[in-house]
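Encoded as structure tokens, the following chain is the form predicted on its own, with no partner shown.
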Amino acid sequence: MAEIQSFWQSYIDGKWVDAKSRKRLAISDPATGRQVAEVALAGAEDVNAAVAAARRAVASRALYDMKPEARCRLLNTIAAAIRGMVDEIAPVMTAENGKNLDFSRDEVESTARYFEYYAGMADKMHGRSIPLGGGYVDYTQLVPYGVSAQIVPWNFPLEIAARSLAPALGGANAVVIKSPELSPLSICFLAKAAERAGLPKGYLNIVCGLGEDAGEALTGHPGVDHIVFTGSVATGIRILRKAAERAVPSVMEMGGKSAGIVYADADLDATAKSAAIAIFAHAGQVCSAGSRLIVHRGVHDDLVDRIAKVAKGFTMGPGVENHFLTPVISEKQLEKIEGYCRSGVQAGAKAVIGGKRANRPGCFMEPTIFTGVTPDMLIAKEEIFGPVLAVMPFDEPDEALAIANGTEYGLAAGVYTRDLGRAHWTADRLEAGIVFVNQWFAGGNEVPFGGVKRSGFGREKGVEAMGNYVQVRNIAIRI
């Protein structure tokens, strides 16, 4: 693998930049604890220049002035340059995040192909006239809200970043994106992208901080328009303060307990891998994973089986090396799940395999199925974000939607039956924002994303998310 940039700069107004304190903060490689490289750390300085940077941009109204179909070609060209990419890309994020190379692959397409899908939609996006009778002309335009700051998660930074820049530019709007402490890196891809597609400077703005400092200097800031974030719940409700303070409009993602209904007359050998790769998938570490398996006890035990043959059939080790089980992002959050596991296990659930960390170095944690699990215990109710299954019977329908629908969450849900009818009835009942049907992680950029109840607000991807960048101007003429 090719020798990995030893320090990266913040991208501000154009330029890479050091911070204005010169302080920098070490990135570490969750597979081995070594450090990757040096990222500049950010502060509140930092951050006014950012947001500066991008009021300045929105001013000269670069994007907003420009053809349709200009902007349409510099979408598609940051698309191009971002695939390009792949192969410097890929052992960047595999390096600082731990997710294996195959995974890291797929993230820079879904990246390239979000700025190809909102590029299809940069010259579709228009007004209407509205009739008013004689004497008044009335029609509508789509405008920018202006500087939009977008706090980025670990788990999936490149691509994240990218399902909300790609219509942010699209919507002519300027961008801070304010980069994971965790995993910075990749993110600066986006940056190198857009200048080879001649993004006219200001428009993308990249810092990475900490959250107490960067992201609270970033969310209340006065220049800030717009703000769209993804990430824990108390972190979105701390933001969402901010944000009702000045009244700006948020788009919010705070992640799930997502939960899967197994029918009686499922597949169980396909729904088995599906759960297993919706839970043990980048060791869990997706907002959206199945991290709840709600099963008709007459095939409970042995869907329970295939699930763990399944699991005992993936390979553990570095991301680097390919495997499909991959280490959690740190120690910290390696610890945090393993006491989330002897809650399990006090609590009176059983590991079925699993439960506590792997025997080797690096931040692994085994892959885990609880069964005996009952709704109220924390490994039923709080999102854990690792590898961890809790696995709960039901005997009727309506008991299976009231335990999948009894948490704060309502991110996804799934479905897992033969019968079209029985599951089309049951997604119509769950309380979630996306709903999968006989395979977890279907769809793909096309579909909305977002969630209900506290996963937050807002749909990022498909059609939808175009309008959280864009706000309505109606001109009312008296002739």
Ligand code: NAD
Contents of the next structure:
Amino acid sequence: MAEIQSFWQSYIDGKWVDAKSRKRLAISDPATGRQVAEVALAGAEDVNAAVAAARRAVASRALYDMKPEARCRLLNTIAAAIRGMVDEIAPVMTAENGKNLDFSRDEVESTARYFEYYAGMADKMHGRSIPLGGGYVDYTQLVPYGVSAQIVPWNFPLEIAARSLAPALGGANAVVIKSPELSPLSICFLAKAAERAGLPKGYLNIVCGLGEDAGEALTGHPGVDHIVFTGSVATGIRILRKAAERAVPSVMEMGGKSAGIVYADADLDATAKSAAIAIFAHAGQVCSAGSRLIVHRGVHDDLVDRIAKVAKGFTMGPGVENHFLTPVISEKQLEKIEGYCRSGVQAGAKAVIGGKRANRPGCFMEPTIFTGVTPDMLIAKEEIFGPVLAVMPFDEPDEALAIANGTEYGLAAGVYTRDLGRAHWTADRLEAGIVFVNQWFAGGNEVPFGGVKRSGFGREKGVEAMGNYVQVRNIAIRI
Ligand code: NAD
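Next, give the form predicted in complex with nicotinamide-adenine-dinucleotide (NAD), keeping in mind that what was shown is the form predicted on its own.
The next block holds the full complex; its first chain is the one shown before.
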């Protein structure tokens, strides 16, 4: 495997540059604790330069005035360049955030797909003509917001950056990405691909910095017209306050505490497999992870046994060796997860498996299943962002729905049943932006993604997302 580049710069105005302060941030591998590389640590001055470059790009109208077919080709060329670098990108992603190589390769593929998908829309977005009677011509245009500031989390850094960047460019916006301080490296390949494809300079700028420094500087910047935030609710609320001060439109993709409801008629083997993947993939560090399972009392014990069996069948180890159970992002996160597990035990829940860190070096947490959980426990209410499943029994469907909906989050939810009528009935009553039936994580880049309640608003992915990156201008003409 090729050695990983030891220092990664910011990408501003089509150039790779050091931080103005010359500061660097070390990035470490959660599987080993070893330093992977350093990244230029951007601060407010670097953010200013990035926003200024993006403003110049918008003023140049280079993307806006481009023939739509050329904009499509540009995005398709970026997609091809990303796909062509998969062998280079995947090991970097695995080293910086721990996920296994297969998942990293999937993430690269999904990143390329976002560019292809929005390339396919870039020449199909048009306004309409509205009759106003004799003597008038009226039409609408879909115009870019201008400079889009995009704040990205560490768990799926490349894919999440791409899902906002691709429609933003498709809509002719210029973008400043604030990459996550824990895993900023793979995002740099977006700039490499954009350079190869000939994206006009200034349309993509990438800075890595701390949230309270570069992040605040970016979201509060007077040159920013639009914000896309993906991350925790607490950070999202801070950003919304900033956005409100300047009335900046924002797309908010935040956390979840997503519940699956399992009816007694469900295929228990398939459900156990799906439920295990839903919470143990990428060590549960997935916004739409299935972290709660609400199971009909008649099959509760049987299903818990089967999920535990599936979990025991997974191997644990570094992502580079392609194990399924990979580390959590940091020691701090590991301690937080263990703290939640202790609170569960103190509150009377039982860890059927796991409940503590794994007995090995690196930030590994044992896959954990809690039974005897009640909805008021912290482990049932708060997003743990680790491989910890809270299982609760139910007797009547309304009770299951009340538990599932009884949280402030509303990102994903699931239903497991063989009865299609019951599946529809339940899906229609779940307070979530995404509902999976009989397979957690079913879907793709084509389907809209986002939350209700405190999980956020606006939608990413699918046709719906494009609407977040352009606004309507009406032009009424008196002839
Ligand atoms: P986080 O909120 O700590 O950080 C997210 C990003 O915000 C990082 O880039 C961080 O530097 C930046 N940030 C932090 N403080 C900031 C500030 N004051 N101003 C501007 N930017 C700031 O979240 P995280 O730990 O990186 O990611 C995990 C969270 O993200 C979980 O809650 C997860 O559910 C959520 N998430 C949501 C989705 C989704 O699509 N809904 C996807 C992935 C992750």
